[in-house]
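One chain comes next, on its own, written as structure tokens: the form predicted alone.
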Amino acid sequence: MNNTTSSNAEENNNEMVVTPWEVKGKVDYERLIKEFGTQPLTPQLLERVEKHTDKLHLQLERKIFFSHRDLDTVLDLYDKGTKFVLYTGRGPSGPVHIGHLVPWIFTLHIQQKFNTRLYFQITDDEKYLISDNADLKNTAKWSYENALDLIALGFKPQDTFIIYDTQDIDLLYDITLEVAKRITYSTARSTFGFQDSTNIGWIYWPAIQAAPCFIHKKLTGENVPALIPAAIDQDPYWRVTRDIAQKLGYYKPAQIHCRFLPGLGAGGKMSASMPETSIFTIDPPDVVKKKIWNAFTGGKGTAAEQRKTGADPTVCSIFQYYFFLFEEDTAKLAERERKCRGGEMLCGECKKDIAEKLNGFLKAHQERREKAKDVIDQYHIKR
């Protein structure tokens, strides 16, 4: 009886939930493609991208970005002379962690290779509306802090425009109204799961998130598609936006979806709500080392057992750091995996190595982040 209860509880804890506001359980990406109605990134489509980028970005090569909507259409238009803009963003609920950087690093790569603009929306209004504990003063603080992390990655002010929703609502509002008028409550409820207890601000908010898809035309007069690199949990927003885009005279926004960097615990994505399992960009070296040392791995109970039977890198949170960001050499990554499975390399060695790599990355990032304070105003859309 107790074993059955424990098994059921574990099964419930591992049940997949993927919404714009919550991700938990073991994520089945193939199932998400089917349920969300997206398309897998095929070898043929990746070949088309590679023609413009010299070689595939690591995140495409390793299928970290794995799904899309209308990327092929965007490339068709680009080949005929119609450029596209990029759009992504951040909900400022706290400090940025390494998982947030994954799609931003890829976005920078696409921006540089295709020589295009990025509109980056900081959704301080959303965080205020959906959280009982949020206040506008706090979301404003994290908006500023999170913007520093974006700039520190190397985005340039001449082609990167940061939109702070509460500050810039005058730029968004007319587009928001156009969108909101054409999305019914029935559609919003079925897409987002709104309840009778959901506040009306939250219900309206998807129209605000849609606005940057179309803001380029308002600012420049050019009607071009937007390509949105983001984690797949954000897809429902663009689903409803795509339904009404052409009615408003715009291109449907296209997306390219990435996987979630797992947290340092046993399963689940990296989440700011579980700080002990997340590496934040502002973490000092000793904190990083402690978190890494306590991380969940695919190792065995003893060193002797692991040397004999090997470990399982597929469930190891440390190995995922190498896979997602910190080992660009695929041959070296494969060799690390071989040694792990064969018991030649123990978890302590991997942990020590990744802690050093992380702290080296964060030291440079934090230095650039400090310098970003002097130029952050250059990224705000000028009236």
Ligand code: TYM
The other form holds:
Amino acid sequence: MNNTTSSNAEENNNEMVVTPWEVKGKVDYERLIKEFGTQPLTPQLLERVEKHTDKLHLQLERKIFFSHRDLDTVLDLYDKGTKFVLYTGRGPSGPVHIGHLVPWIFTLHIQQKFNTRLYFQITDDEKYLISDNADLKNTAKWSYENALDLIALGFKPQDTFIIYDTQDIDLLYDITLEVAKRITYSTARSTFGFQDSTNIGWIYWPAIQAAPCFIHKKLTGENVPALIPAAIDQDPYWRVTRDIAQKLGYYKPAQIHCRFLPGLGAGGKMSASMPETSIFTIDPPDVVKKKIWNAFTGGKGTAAEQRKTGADPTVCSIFQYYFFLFEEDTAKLAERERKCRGGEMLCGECKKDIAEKLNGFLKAHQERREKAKDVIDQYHIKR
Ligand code: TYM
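Show the form predicted together with tryptophanyl-5'AMP (TYM), please, because up to now only the form predicted alone has appeared in this conversation.
Complete assembly follows, chain above in first position.
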């Protein structure tokens, strides 16, 4: 597939490509705001969010969520008494990695503060259609496994509704038809980069990711907007959905976009297709330690050189894990950065510490995942 931000990505390996199916190169978030036509999250808007949440979530404070569409409209409506629903999802291509958890942790926070429903779509059909080697048995297995991860984060069954596409297509199908009829092939091709060789299942498929934006009205009769927290790679879906929403009598779905947690290599997002540079939620402690030990950092060739000239935390994947997930105390984070730059703290120390933090987090997460097996059916969307 070609991409939505650049037509000649092959020419330069570091060229930015951000599509729902591929993210590579150095991601320039300011440029994405311009090219995708989204809005930056302004201090004024953050203040409005903070009024409802007591304290600004760390992911907003650190600008991990950095962009939006219509968040202001959703807040206007909320202030006047119209609630919203949350919608997000997962393409079950393999195990969940800690990057996927970033928007889900934020979604849970918004759900708790605004007391809203979440619709969570598991797109086994998408993964089957787009991948040459996926089969439906395998995507069903990962759908189940990935749902456990969502539940392990603390979502409650009374307001969390998981949609497994191939099982629940009867609930979505009429909405996908309404959507598909109003999106031309020309729009879909220019938005998603479809080519002559693209299979026709994939060409129809964006209508299926659009459908949960509108499912709340069908299930409850209530017409409220959907707010979608996700990384910015999913934005092309919302562009086409927003264009047709009002024609169908729905609110335009709103979005709040986050940055990508990087992988453990030099640059690039954490991606399930690169297991050696991803930390999966099901990784055992020794695997985590090994992956972290091999991680790319901003360190120097020798300890002596690093003590003398310091390291560069801006290119270090480990530092980003503290920033995104594992150091909530901003003063301590600044102190770590200072020591790194000044050569006082070497990479080995940071790696040892983050491996311990990760393994502590994963141990608790894996225990909750096991418990989720007893309750997973309660989350399955009901007819
Ligand atoms: P998928 O499975 O590729 O990704 C699931 C969610 O994780 C986000 N994400 C990341 N966030 C931070 N750092 C990363 N390294 C990282 N990698 C992925 C994605 O943006 C996504 O929010 N087609 C979708 C499934 C889906 C969906 C949705 C996602 C269906 N409906 C509505 C978001 C909202 C997919 O394959 O996501």
